[in-house]
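Here's a solo chain for you in structure tokens, the form predicted on its own.
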Amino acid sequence: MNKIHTKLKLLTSDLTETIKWFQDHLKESEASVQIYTHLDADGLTSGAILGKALYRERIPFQISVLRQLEREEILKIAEKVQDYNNLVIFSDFGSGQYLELDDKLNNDNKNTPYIILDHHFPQNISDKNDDKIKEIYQNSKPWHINPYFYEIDGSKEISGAGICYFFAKALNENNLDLSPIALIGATGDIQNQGPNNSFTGLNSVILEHATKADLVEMVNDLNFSPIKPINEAIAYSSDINLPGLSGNTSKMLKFLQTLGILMENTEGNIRTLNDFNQEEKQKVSSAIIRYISLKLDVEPSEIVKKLIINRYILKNELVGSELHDLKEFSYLLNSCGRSNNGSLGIAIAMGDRKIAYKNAKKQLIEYKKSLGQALSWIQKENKIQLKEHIQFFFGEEVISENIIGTIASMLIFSKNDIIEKSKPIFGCAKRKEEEVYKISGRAHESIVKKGVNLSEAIREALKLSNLDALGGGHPPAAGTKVPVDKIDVFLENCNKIIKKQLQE
């Protein structure tokens, strides 16, 4: 038995006590189960699979999406199940934060019983070979489950959806079938970062369910989206840098309409590449390839390492939607939950194709297009600043707390020179109605590597800057909240810690 499944045999133990902790608790509440989860993908389908194995069992529930798991918000939910007597399920958040939801939850002589299915560092560990771990695990037993306690990596290896995916699978085998749930979370996590895009970890035996049962077919495809027009894709990619073309579609159009092959419909519009045959894709990826040779004197070998992915179509939904392909299905529900319509999100991922998917694609227009003008205004107003070890924006009255963790995603993975990759960006938005600053912080993988923990950077910035905020998330990509008065003690504390971790 290779490692993955020894770490799965385990991880399937404990959920089976916690599937029984879980019914045994059932019976004595009167109350419908009560979830809180995250507002991107992966907290939205993290939602959905609960909610969907709920659902199956006749198990009433609610499912409520939160922005983050703040103390406020934490006082909140006591206070709510002080009054319904609710079980509670915390699904991809709830690690970083479970010593105040047993403060929060369970004093005064109440005790509350709740669950966390999470894939962030447990509070107070910034690294996964920690040895508190284990002693985390023994002491929340068996009420909280994730990946670190089995020495598997929460950030590449299993999301939050994956976990509950787990748990849904423990309390009933049939729930196999949102397998490809659990996948469109992981990639929403940008979690399919293996060779060609594909899964490493728990994700791979997740996949290996979806395909087994005929849901999910993997293909190897020009890595481009499969449903925007053909220039348009290629010219907006962010993996694949045609000098002189990229950015311009225009140009693009000319540039494929110089292969011979047919760029219209019958509609009169561009085609997708999802109309493109297997001959016209090789067309496209010989010219490209060559292109870029020529352009970038870049082998070939390695232009085809990020040009040709795994694929991954889900089989059941319609071709050429944004439901037929995992990264644009996760898209959308992180559009969904980033534009305050995260019940939109979860309707869909429970399975709704009709109303909740028709809103949800006028609202990917507009979200689509805010984060468009976000990077414009970014770029052309000269918005990033420079420390010594780090780089940092706010999001002033353009980019909303919302947004601000995609929008410096996006420019850590966009090829242009907007920012520079050797040092970690963080996205500061001022919240409305309050005087505080929701920080996003992400780092390139090359820095990660090379020892940047963005989860322990801001868990020591804000000691240092005598904070008392929640906060952390993975080595790559980590938040918390900063009140606007302490905002560059804050920042200059982050460029210091990185500077530390750098050196060591």
Ligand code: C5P
The other form holds:
Amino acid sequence: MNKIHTKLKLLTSDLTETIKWFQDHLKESEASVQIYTHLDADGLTSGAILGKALYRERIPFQISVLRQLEREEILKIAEKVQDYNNLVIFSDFGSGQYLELDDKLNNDNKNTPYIILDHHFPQNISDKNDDKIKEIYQNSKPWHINPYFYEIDGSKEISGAGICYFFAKALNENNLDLSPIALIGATGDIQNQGPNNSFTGLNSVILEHATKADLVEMVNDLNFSPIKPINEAIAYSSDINLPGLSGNTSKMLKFLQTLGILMENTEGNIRTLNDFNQEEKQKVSSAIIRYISLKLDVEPSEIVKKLIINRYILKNELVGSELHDLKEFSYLLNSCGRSNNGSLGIAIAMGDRKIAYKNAKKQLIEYKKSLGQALSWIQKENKIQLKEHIQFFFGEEVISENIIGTIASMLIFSKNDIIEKSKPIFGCAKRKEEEVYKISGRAHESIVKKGVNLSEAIREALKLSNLDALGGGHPPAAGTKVPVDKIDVFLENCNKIIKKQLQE
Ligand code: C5P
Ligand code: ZN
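May I ask for the structure of the form predicted together with the named molecule now, the form predicted on its own having been displayed?
What follows is the whole complex; the chain from before opens it.
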């Protein structure tokens, strides 16, 4: 048995204990199970998996979507569940607040039974090799499940939805059919980062389940959106740069037309990658490789690594729809969560293909528009500010708290000339109803490899700035909130800590 299967065995055995504990508490509770989950694609799929699994067991439940499990939210939850003795599940967050949850949900008056199914670093831990993880693991059985307990990397090898999937499967083997939903969550958290966008660790085990059940198929394909007009898909690719053509759809169309491929379908619309046959795809890929290697003097083998990827197809979905492709599906869910339509996303992930899907597609258009506007505003107005070791920007009236993290991600993880990737970026969005900034930190893999750990940096900077807000996440992506009058101090402390991390 290889290492990952040994780890999975241990995880599954612990989950069996968790479920026993869950069922025992369920007997004592007459109220519905309260599921609290995060608003991004991983959080929504986590909620959907749990919802489906409980529905199948005829266990009544309610799902609430939160932008983050902040201390104030925990207090509200404590108050809400106190009277009804609800069982609570926290998914895709909760580990980073586990001490806080214990403090607020367990006290002299009341012990609220709850389960944490998460993949973020536990509170006060920011290093996967920290010995204290073992202690937390031992002390939080059976109600806390986290991949780091099993030496599984929660930032790459399994998502919140993945943990919820294994929980669901331990509850009932039939829940194996929820495996594709777990992969959508992992894709939303950009975890398919193995060679050619493959899944690694426990995510690859989930993929195996989904493939064997004939629900998902992996195909080699060009790394462009399969459903956008092809010139647009290539021009706005977040990974492939064709100097002189990228960003310009009409030039891109001309370039493609020289390849002798029919560009329009019978209705006069520009065809999509989905419409292309193998031979046409081959022509496009050869032309792109030739173009980039000439313009940028890059080895063709290096171009191929980015150009040809594993595409994951949901076999039961309509070809050409957002839902046919894991990446597009996760994008749709993310857009729901980030435009305060989390319930639409959960409904779609649970199977709705009618009203919720229709409404989600409508708001997707608005969402894309707001992201595009935000990025060009940052660029045109030179909104990026630099310190020696970090860069940062304020969302002002243009970028709201809900999308500040997405914008920071796009700046760091997508191909663009707007910012340097050698410094982490901190996006700051003023919250409307509170005198605080929501902070989203993002760091490129190249500097994470050199020692940058944003989860740790944010927690240390909070401490150094005498702030007691909760914060953290993963090495390449972490967040928190900071009072308006402390923002300068906080950012300066981030700068110092990143400097230290790079020196060490
Ligand atoms: O909010 P944002 O998207 O910037 O968060 C980046 C990552 O950090 C997410 O995975 C989020 O769940 C995590 N995070 C956290 N605790 C916080 C804020 C963010 O674990 N207080
Ligand atoms: Zn997640």
